[in-house]
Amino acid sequence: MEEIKADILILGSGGAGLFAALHAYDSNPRLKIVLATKGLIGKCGCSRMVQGGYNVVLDPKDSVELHFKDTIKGGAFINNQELAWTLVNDAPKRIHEMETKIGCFFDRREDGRIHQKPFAGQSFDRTVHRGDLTGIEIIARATDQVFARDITVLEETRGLELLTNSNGDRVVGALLMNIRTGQFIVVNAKAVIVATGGSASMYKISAPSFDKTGDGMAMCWRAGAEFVDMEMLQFHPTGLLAGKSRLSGSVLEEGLRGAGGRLYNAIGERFMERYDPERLERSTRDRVARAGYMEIMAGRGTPAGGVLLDMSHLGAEFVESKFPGMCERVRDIGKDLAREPVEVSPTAHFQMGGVRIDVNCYSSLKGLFVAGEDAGGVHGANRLGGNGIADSTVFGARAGDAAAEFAQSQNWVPVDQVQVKMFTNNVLKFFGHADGPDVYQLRDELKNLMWEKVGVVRTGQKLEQALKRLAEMSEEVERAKLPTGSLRGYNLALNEILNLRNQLVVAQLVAASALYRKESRGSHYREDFPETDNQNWLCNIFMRKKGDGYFIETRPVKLTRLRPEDVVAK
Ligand SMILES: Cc1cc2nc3c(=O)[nH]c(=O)nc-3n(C[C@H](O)[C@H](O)[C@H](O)COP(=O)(O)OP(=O)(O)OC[C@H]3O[C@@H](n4cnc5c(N)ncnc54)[C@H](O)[C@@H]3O)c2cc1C
């Protein structure tokens, strides 16, 4: 088995992984840095899918205090305020770095200043963008920079498990698998940075790229890291509905509703009049998503299970000139966004919950750093559009800096070969399963189950039912069959099994935490507890592994900088 010794191992090549690599290397170019990514570098993950843009304070009339306040209000006050404060303070540094060091070009105003556009939930227009392809600009340039440095890149190589010392409190590396060959790689690293980007793809209708299947979160969970607010998962209100096409679930951007787009149910009612008569379609993401979902569940949806987004009253010329990318996307499924209503549905978009970190991305396990969507706490109960890519670059950079400092002060802790053997056997065992449950059926069942029972509208009863079935499915996936004689290289069924195994871990954390929080807040809506309850639930939910089960507890939110009454009072 191939063995690599590295100072720092990074898993993932989205905004968080790439910025971690660049910062770690630039902190000390003598460090041996290995970046392993499940997809192709520059082409995978969600950072490159970012269209809307990047929230950052650049205008002297704006302030980090305002950006912070918007972020905390958006997060319904359960954000980790120190993480949110770090986000808003570091974002200007990252944008400056991108323009001066990494080579990104963002759209500019006539006077030469960077153009900033409005985005939902913001008290100032602060979203930096490159047309509607902002993510590609950032990721392509950052990837070039990684190639320009002496960083070892392992593409189509997935992290399987974190390796720990005998006490289980120190991460000493990771077991990887080269997807192309199916061969294992052991990396003995002083520091490991996990940046694999969450697991929203475990829902029937979802927006993220398919390579993201909760691998990092599941690895961190199995290794014993502490998690926070796993119930918080964001649904975007307008995911495209396109049958079995991959485009189903892809986001039709918020600007469409902002510009005057209307939502109708199948019987022609402008249903937002019932849910938020004042703001109608311009209501917040969580409310519009919930309203659409309730219409569909009440039988007022389209036959395909959606509602209708109509832009046609705004005039085709206006829609086509303002939203060329969106029009093109819809044209791909044979529809005309500028001239006819288009079927949409809420779509699972982003995980706010994740591994608990501090401002330098240290997790609760020594040697383990986590950044980007795998980490929790920055966005509380709801993420503002534009704060996601800011999060991954800000905390990716911090993880790189911190891991470099850590690695320089540490020696390698040897890998436990018994543990490696156990983990490899736990993968190779599937080659002996000529018979057993079908992984694709289980995968589809998971997506439906999460959608119906752990989705936009939750109840205690549905969550309990989901938890029961998820536990059974976790056993079933361990018996899943692989076609007899299948090869190890590019084994799609094996990779699907490994994906599903991880998604089931994350799904159970989301469902358990959602059952625990007996109130509604931000993206988490309980039909049986529909009100926000600051008296009892202005707290975070922490979980960690305990034997085969888990330990769960609440701790009051640390309101270190802003309290709910400060905002209401002003
Ligand atoms: C359609 C869409 C539009 C969006 N638009 C915006 C926007 O306009 N503004 C905004 O701020 N945010 C937006 N977001 C959110 C934003 O994309 C995320 O917040 C951010 O990109 C997450 O960055 P990340 O580095 O954590 O993960 P990602 O960029 O998703 O990267 C994850 C990486 O991990 C790799 N990986 C996965 N599993 C493994 C494994 N086992 N081993 C090794 N590598 C692994 C993947 O291949 C990938 O390279 C959008 C999201 C979507 C889905």
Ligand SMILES: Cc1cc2nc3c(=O)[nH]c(=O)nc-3n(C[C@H](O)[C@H](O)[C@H](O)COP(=O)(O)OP(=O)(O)OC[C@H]3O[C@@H](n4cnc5c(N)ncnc54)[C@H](O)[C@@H]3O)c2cc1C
Given for the second form:
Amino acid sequence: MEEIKADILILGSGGAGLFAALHAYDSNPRLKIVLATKGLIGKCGCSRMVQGGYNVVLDPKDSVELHFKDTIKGGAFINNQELAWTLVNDAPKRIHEMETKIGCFFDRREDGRIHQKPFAGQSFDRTVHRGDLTGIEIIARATDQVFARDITVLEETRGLELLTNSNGDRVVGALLMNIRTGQFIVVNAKAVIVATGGSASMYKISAPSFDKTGDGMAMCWRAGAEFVDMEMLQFHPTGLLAGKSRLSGSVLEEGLRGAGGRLYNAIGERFMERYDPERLERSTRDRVARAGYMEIMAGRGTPAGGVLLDMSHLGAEFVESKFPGMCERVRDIGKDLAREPVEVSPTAHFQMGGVRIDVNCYSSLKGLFVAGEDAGGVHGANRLGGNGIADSTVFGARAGDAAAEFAQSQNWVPVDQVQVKMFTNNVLKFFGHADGPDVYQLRDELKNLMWEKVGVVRTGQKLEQALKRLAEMSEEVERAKLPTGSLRGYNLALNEILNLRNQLVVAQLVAASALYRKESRGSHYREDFPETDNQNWLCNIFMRKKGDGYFIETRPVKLTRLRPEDVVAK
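Could I have the structure of this protein in the form predicted alone, to go alongside the form predicted together with the ligand above?
One chain, no partners, no other molecules: that is all that follows.
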């Protein structure tokens, strides 16, 4: 088995992983840095799929206080306010770094300043963008910078498990698997940064890239890290509906509604007038998504189970010039975004909950740093559009800086070979399963189960039913079969089993935390507890592993900078 010694191991190559690698290397170029990514670097993950843009305060008429306030209001006041404050204060530094050091070019105004456009839920037009394909610009340039440095990149290499010391309180590396060969790799690292992304792909209609299956979250959970607010999973209101096409669920960007796009139900009502008459389609994602879902459930949806997004009143020339990427995407399914209504549906998009971190991305386990969607707390109960890629680059950079400083002060802690053997056997066992449950059937069942019982609108009864079945499925996936004579290299069925195993871990955390929170807040809507209850639930929900189960508790939100009454009073 190949063994690698590294100062820092980074899992994931989205915005968080790339910025972690660049900052760690630039902190000290003598550090040995290994970046492992499940797909091809620069071609996988969700950061490159970012369309709308990046929220940042650049205009003198704007302020970080306003950006912070928008973020906290959007998060329904359960954000970790120090993380949110860090986000809005570091974002201008990262944009400056991208333009002057990374090589990104963003759209400009006629006077040469960076153009910023409106996004939903914001009190100022502060979203920086490159057309409507901003993520490709950021990830392509950042990837070039990684290649220009002495950073070891392991492509098509997935993380399997974090390795810990004998006490279980110190992460000492990770067990990886080369997907091309099926061979295992042990990386003994002083610091590990997890930045693999969330698990929204466990829903029937979802937006993330297919490689995002909650791997990092599941590894952190099994290693014993503490999690926060796992019930908070965002549904984007305008996922494209395209039958069985792989484009189904992909996001039509926030800027469409920001520019004046309208939503109609199947009987021609502009339904946001009923749900948020002041902000209409520019309301926050959670409200618009829930409104669309309610319309569909009330029988006012289209035959395909969606509602209609209409841009035609803005003029075809305007729409085609401002949103060429979106027009092309819709054209791929035979529709014309600039000239006719397009069917959309809420689509599972982003996890606000995740591993508990501090402002420098330290987790509850020594040696483990977490950044991006794997980490929780920044966005509270709902993320504003444009704050996601800002989160990835801000906290990816901080994780790289902190891990570099940490690694320089530490010695390697030896890997426990018994633990490695146990983990490898837990993968190799599937090659002995000629019979057993079909992983593809289990995967499809999980997607439907999560959509129907842990989705946009939840009830205690449905959540309990989901948890019961998820527990059964977690046992069944351990007996899943592989075709006789399967090879280890590029074994798609094996990788699907490993994906599903991780998704089931995350799914149970989401469902359990959703059952625990007996109120509605942000993206979490309980039909049996439809009101927001600040008296009893202005708190965060923390979870950590306990034996084969979990320990769950609430702690009051630390309102260190802004209180709900401050906003109401103003």
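Nothing here was measured: the structure is a model prediction, and the numbers come from that model. Positions refer to the first chain, counted from 1. Whichever C-alpha set is largest while still superposing within 1.5 Å between the two forms counts as the rigid core.
Trainee: State, for the two-rigid-part motion between the two forms, whether L240 travels in the same part as E99.
Mentor: Answer is no, each lies in a different rigid part.
Trainee: Rigid-body comparison between the two forms: how many degrees does the smaller part rotate once the larger part is superposed on C-alpha atoms?
Mentor: That works out to a rotation of 11 degrees.
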